[in-house]
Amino acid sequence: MRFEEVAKAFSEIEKRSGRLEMTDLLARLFEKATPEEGERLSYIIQGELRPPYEGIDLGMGERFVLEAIRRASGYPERVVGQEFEKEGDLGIVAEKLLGKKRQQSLFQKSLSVLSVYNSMLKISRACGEGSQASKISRLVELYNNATPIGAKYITRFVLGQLRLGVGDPTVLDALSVSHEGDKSWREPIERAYNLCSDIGHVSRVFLEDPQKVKEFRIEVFKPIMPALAERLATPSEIIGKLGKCAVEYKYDGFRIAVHKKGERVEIYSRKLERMTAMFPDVVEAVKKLKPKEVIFEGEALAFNEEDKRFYSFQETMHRRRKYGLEKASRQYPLYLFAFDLHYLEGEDCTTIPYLDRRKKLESFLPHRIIQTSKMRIVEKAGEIDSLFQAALGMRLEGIMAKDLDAPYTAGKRKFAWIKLKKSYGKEMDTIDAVIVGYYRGKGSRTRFGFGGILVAVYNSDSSRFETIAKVGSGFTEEEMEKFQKMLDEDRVKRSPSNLDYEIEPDFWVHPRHVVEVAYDNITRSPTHTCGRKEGKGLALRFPRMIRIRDDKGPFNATTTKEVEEMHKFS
């Protein structure tokens, strides 16, 4: 499959806002793709070379791409820079200048999907002395053989700015449509994806033999998508929904999945990033656990031994630093509270009831710093409220109620789990939202260059982000400086292609940073687009910044559906 064909499809997708249209365009590509091409294509669509947990980074910034465009096009640095200043998109610059380049390659070959992917992989693996020069040379070689439209999307991919607005659900739908003409295969494809978090692998298996996705099994060191919880406002509603249920403390820590096979241990975040180096104490404790093969999930939380209290999420996040980790480990000692079991000695535990999973988990825990989460089976709302108050007294977030008979719903948000947080009562409520833009500082904030953020939530039905608030309060001076620097690096001239909006910030940014935002209630507003009906969307009233959620990615944030449910409680 020629890469130009893919680039033209991407161009058409950019012009579409409807998920069905995007699905059909991708389905046509998958129809023509070999299994190997389908695998690589799925990664490219998501702006990745491999699944996130492998941590592969192309490592090329704008400066290096500008140099590659200059060399390939023959235009002087001044002209390339002027075009970038004018367009604000190096993809468009590459398309324009390479379309009328001053020098032609003597030997030009047509680029295929596989050749582009393999070149990108080589760029990512270049390291050591001379690696940057090598990366630039490989990119120049790609440009020399690319059509103008191909160069546009090669550039955007290299910079992590593909901006197609295509979410994982759309790719899964497209695979089904490519085979059957409809979405009848979506459920088994999605289940396979949720069990391995590797969209390329699932695409290849499906295109080889669709029946194989129905036989998918959990594998150690392939993290599964975390189960998600629904919300209810009171203990009475929880009992009304679940009846007799398990109630666990909800720890405000770092949610991780632990994988062990023999002496090897790996730890993954809820964003599916490999975080093993961050938790050396946990790794050593896991190695001593009795099971030879196990996958379990828990919340890592720093504990202050002197004051006998849990540290805040922000303090726990000090463990994420790359340097001074040994000191941070001593200063913020961890407990890991395990709350679910995915796999044990060859058995897929996600298919068995929660209570059975819990008993198997307790069979080999606790062990040193790894404990099972506090859990009690209850039948009355008063019992839930008592546990809820006890959790708050320990400075925890609240509680999680769980259906005793439910399997583990990987990647799904169902009422198998229901969360009740301290913010649902008389205090403030919060959501996790994605930053899509920011504002200049005015008045006393002028010196920071930062005055607030525009945030959005994700609509999983349309695969688009929808704005919900302009947040201008809750920032410390230190945070304002941090936000200004962080968001300047992500600034772009155009709005994200998968964003619905009515108001514009001073600067747009790539939707990648997640923040927790508090608010008083949710109201209807013509200014925002979240869950828009009859010209009015949902908006947060008196939003305040609480913290950055480094542990969450844009697709792990609060969804439009959740906001609509929360609106009922406002």
Second form
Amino acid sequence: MRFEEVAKAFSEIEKRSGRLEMTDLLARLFEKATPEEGERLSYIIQGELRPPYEGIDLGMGERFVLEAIRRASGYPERVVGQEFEKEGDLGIVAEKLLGKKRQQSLFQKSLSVLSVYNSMLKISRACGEGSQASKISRLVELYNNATPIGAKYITRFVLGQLRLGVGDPTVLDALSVSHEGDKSWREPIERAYNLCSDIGHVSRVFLEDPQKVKEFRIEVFKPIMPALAERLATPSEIIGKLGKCAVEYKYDGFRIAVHKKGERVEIYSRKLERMTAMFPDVVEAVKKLKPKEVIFEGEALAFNEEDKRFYSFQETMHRRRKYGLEKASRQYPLYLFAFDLHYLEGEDCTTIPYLDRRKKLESFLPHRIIQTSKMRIVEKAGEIDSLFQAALGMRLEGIMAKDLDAPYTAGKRKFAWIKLKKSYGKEMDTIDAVIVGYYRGKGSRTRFGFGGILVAVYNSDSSRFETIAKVGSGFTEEEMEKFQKMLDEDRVKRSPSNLDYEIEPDFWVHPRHVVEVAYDNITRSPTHTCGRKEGKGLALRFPRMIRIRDDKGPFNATTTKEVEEMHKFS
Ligand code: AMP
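Alternative state: the form predicted together with adenosine monophosphate (AMP), after the form predicted alone:
First the chain shown before, then all remaining chains and molecules of the complex.
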């Protein structure tokens, strides 16, 4: 498969906003792809080369890409710089300048998807002395053989700016459509994906033999997609929904999945990144656990014995930096509160009921700093309320109610888990929203160049982001500077293609950063697009910035459906 064909499809995708059209365009590519090409293609579409937990980074900055364009195009540095200034997008600069040169070029090899992928993998793997020079040379070689449109997408890819706005669900749909002409294979494909979080691997297996995705099994060191929680507003609603259920404390820490096989231990974040090095104390404790092969998950956070209180992950990290790891670990030791089990000694536990998983988890825990989450089985709303109050008393976020019979719902938001947070009811309500744009500072804020953010929630039905608030308060001066720097790096010229909006910010940014935003209530407004009905969307009243949620990715933000639910109670 020629890379140019893929680049043309990307260009079409960028012009479309409908999920169905995008799915069809991708399905047509998968139809023609061999399993190997399909695997590489799926990674490329996501702007990746390998699954996220392998932590591969292309490591090419603008400066190096500018240099490669200069060398491949033959234009002087000044011209390349001016074009960049004008276009603000190096992809377009590469397309334009290499296109002009192309007319005189005779010895062009046609680039295939596989050769582009292999070169990019080599670029990412070059390290040590002279690695930048060899990265640039490889990119120049790619440019020499690429068509102008191919050069545009290669450039955006190496800079980490592909941003097609195609989410995983669209790729999964496209695979199904490529085989059957409809979405009938979506469910087994999605299940396989949720069990390994490796979109390339799933694509390859499916394109080799669709039946094989049905036989997918969990593997140690391939993190599974975390299960997600629904929310309800009161203990009695929870009892109404689940009846007799388990109630656990909800710890406001850092969600991690622990994988152990023999002596090897790895830790993955909720965003499926490998974080092993950040948790040496947890790794040591896990090594001593009885099971030889196990995958379980929990929340890591610090607890201070003296004042008997928990510290959020942010506070924990802050203290670790301030007092140094050793002193902080003594005063504020990190605990892992394990709350679920995925795999034990060769057995996939995700299919067995919650209570059985819990019993198995308790068969080898607690151990040292690894505890099990506090859990009680309850039948009455009053019991939930007492546990909720007790959790708040310990400075925890609230509670999680769990369906005793439900399997582990990897990657899904189901009523198997229901959260009740302190922010409900009388106290402060918050959502996790994605930043899609920002505003210039006015008045006293001019000197920061930052005046607030436009935020959106995720509509999981349409796979699109929908705006919900313009947040201008709650930022400290330090934060304003930090935000401006951070968002400047993510600035894009056009609005994100997977965003529905009415109002425009001064600058658009790629939807990537998630922030927790507090508000007083939710109202209907024509300015926002969240859950829009008859021209009016849902909007937050008096939104205030609380904190950045580094642990969440854009697709883990609060969903439109959740906001609609909350609107009913506000
Ligand atoms: P939220 O981030 O508000 O959607 O709440 C869901 C998150 O609560 C999960 O992703 C976990 O990180 C966290 N959590 C804390 N304690 C528990 C628990 N006992 N069971 C499940 N999740 C928990």
